[in-house]
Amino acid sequence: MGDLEPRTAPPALESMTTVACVGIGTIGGGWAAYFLARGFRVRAWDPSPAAEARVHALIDAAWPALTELGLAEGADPRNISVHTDLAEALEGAQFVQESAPEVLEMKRGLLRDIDAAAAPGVVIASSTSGYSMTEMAVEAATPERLVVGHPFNPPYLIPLVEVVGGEQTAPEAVEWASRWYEFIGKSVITMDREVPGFIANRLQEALWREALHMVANGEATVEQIDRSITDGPGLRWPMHGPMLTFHLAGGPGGMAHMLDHFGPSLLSPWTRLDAPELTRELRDAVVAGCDEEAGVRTVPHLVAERDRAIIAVRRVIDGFRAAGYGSGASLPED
């Protein structure tokens, strides 16, 4: 890994006032809304003529949920400027969140240009959901300040961010980025090494592939698959996650009993982890299933429904954690 020179040390977290969002589609716009809700000024860049209207619409849609979760002092949805000149957008920015489309050559060129224009010491994070920083940073002059800060949609509600550096990223940049995301209220996984697909996406991908196989083989409908999670294991995951859930499934013997007793079943031919061929028939079946499940609910209606549900779940889980559950501390008597 690289090293940061003392003169290029990132700013103190308490001094942060201005962030830049490069690319303001669904993910970048969600980041912009979140930064605004945490009281920061946002300078945004996007080459699309429709970007400014689109990001304001996204912020307006997200603001009720962000208000319900609690706004930081000085939070203002109008505290954003949208630019088509990258260098202009980066003026005064103390942190950069890049959220361009997942096209490797585009990412490489854009990170190179951001690195050239951003002030010394500014950490630059990419929202990439699949590329490693090692392969994205090849054109940057100072790759030691480039990190991955992988969020989850919508970034203004889902707290998780996976942080990992590339082969040339300075450890100090990774550490600063992790502290920064925690400072603004995110739940951070600082990864020790680059892993293709990161962590959460790998797990999501396995579930997604299995779901597509079951639809393709006529084994389950889209609605059945969704209900199998929302009314089944999904109810257990917000507090404990899949590993502790299986730990509990082992009874008093915990995970050791679970693995010893059920381990042989791992060899059962249940799963088909290879991606199925996305035929036109499978594509149409999945689309039709989603349309049928959504019914009269439009995408904006589903987004509002999702946001209300996430807020409710987060409040319940936050209440449990505030009471000491999930921390390993002594728990109150029931």
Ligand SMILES: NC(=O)c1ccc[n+]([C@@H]2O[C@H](COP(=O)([O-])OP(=O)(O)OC[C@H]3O[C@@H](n4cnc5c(N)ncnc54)[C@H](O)[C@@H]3O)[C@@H](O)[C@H]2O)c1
Second form
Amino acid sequence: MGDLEPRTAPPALESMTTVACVGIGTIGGGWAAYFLARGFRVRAWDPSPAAEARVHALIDAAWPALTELGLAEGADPRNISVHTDLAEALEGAQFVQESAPEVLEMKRGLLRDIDAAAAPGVVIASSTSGYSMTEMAVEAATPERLVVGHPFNPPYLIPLVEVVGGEQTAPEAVEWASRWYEFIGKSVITMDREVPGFIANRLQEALWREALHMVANGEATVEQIDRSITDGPGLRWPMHGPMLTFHLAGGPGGMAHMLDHFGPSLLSPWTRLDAPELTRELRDAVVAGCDEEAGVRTVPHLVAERDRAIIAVRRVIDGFRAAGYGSGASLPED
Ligand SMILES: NC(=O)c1ccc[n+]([C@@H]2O[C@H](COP(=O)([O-])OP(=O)(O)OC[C@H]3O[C@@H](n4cnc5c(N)ncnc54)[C@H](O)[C@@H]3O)[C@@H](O)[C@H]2O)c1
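What would the structure be for the form predicted in complex with this ligand, rather than the form predicted alone?
Next comes the full complex, this chain leading.
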């Protein structure tokens, strides 16, 4: 791990007014909407001439959900400027969230350029879904301040951010990034070591790998796979994650009984671990299945229904937690 010199200490959280978003597609635009809703000014850069119109459309679509969840004082969806020059976009930025395409060489060059232009002490986070900062930071002059800040789509509604540094990242930068995301209302997991895909994507992708296998083998349709989760285990996950869910599946004996009882029989599903070959046929079958399942629902329609459902679920779970559920302080019958 590297060191951050005292002269390059990141800004005090209370002094934060301005953040930069580099790459403003689905994720960068979602981050921009979130930062705006928390009352920050956003300076953005994206090489696509279509990016500015797209980000305004994304912010407008996200704003009703953000308003429902509660805006910070002074929050204004127009408090964003989109610049044609990266260095200009980074002027005055006290934090940078990079959300460019998931292409390693591009990330390397971009992080080098952001690092060269950002003010000293500014922490730079990448939204990467799976690259390690060790492999992305190789061209940067100041890798000490580069961290992964991995969000979930849509970043304006899903609280989780996974934070992890690379081999050359200063521990202070990881710690600052975690405090920053918490300061703006995120649920942060700070990882001590780099793992490809971090935590949640490893889990999501294990599920997706099995789903693709089942479509490829003609074992299940896209619609059956989706409903198997939304009407099945997915209903348990907002309150209890997969570990506590299986702890309960073990009955009074809990996880110990679960592992001792079912562990041996899981050898078969656990060992079907190779990635499915993503043939053209499989790709087309999954795409067609999604189109069929979506029916008349366009992407904006699906985004709106997803956002409303996430807010409703979050409200219920927040209410449960406020009543002491999840801490042992309160039981369901209280
Ligand atoms: N989509 C998801 O669910 C998701 C979730 C978490 C993290 N991520 C990560 O977020 C990042 C962005 O993904 P996305 O889904 O928003 O992709 P996207 O294709 O929607 O957006 C990428 C944006 O980057 C812009 N861009 C292209 N070249 C660039 C460059 N050289 N510098 C800066 N911007 C550039 C594009 O014009 C586009 O606006 C990726 O690293 C991805 O792995 C995606």
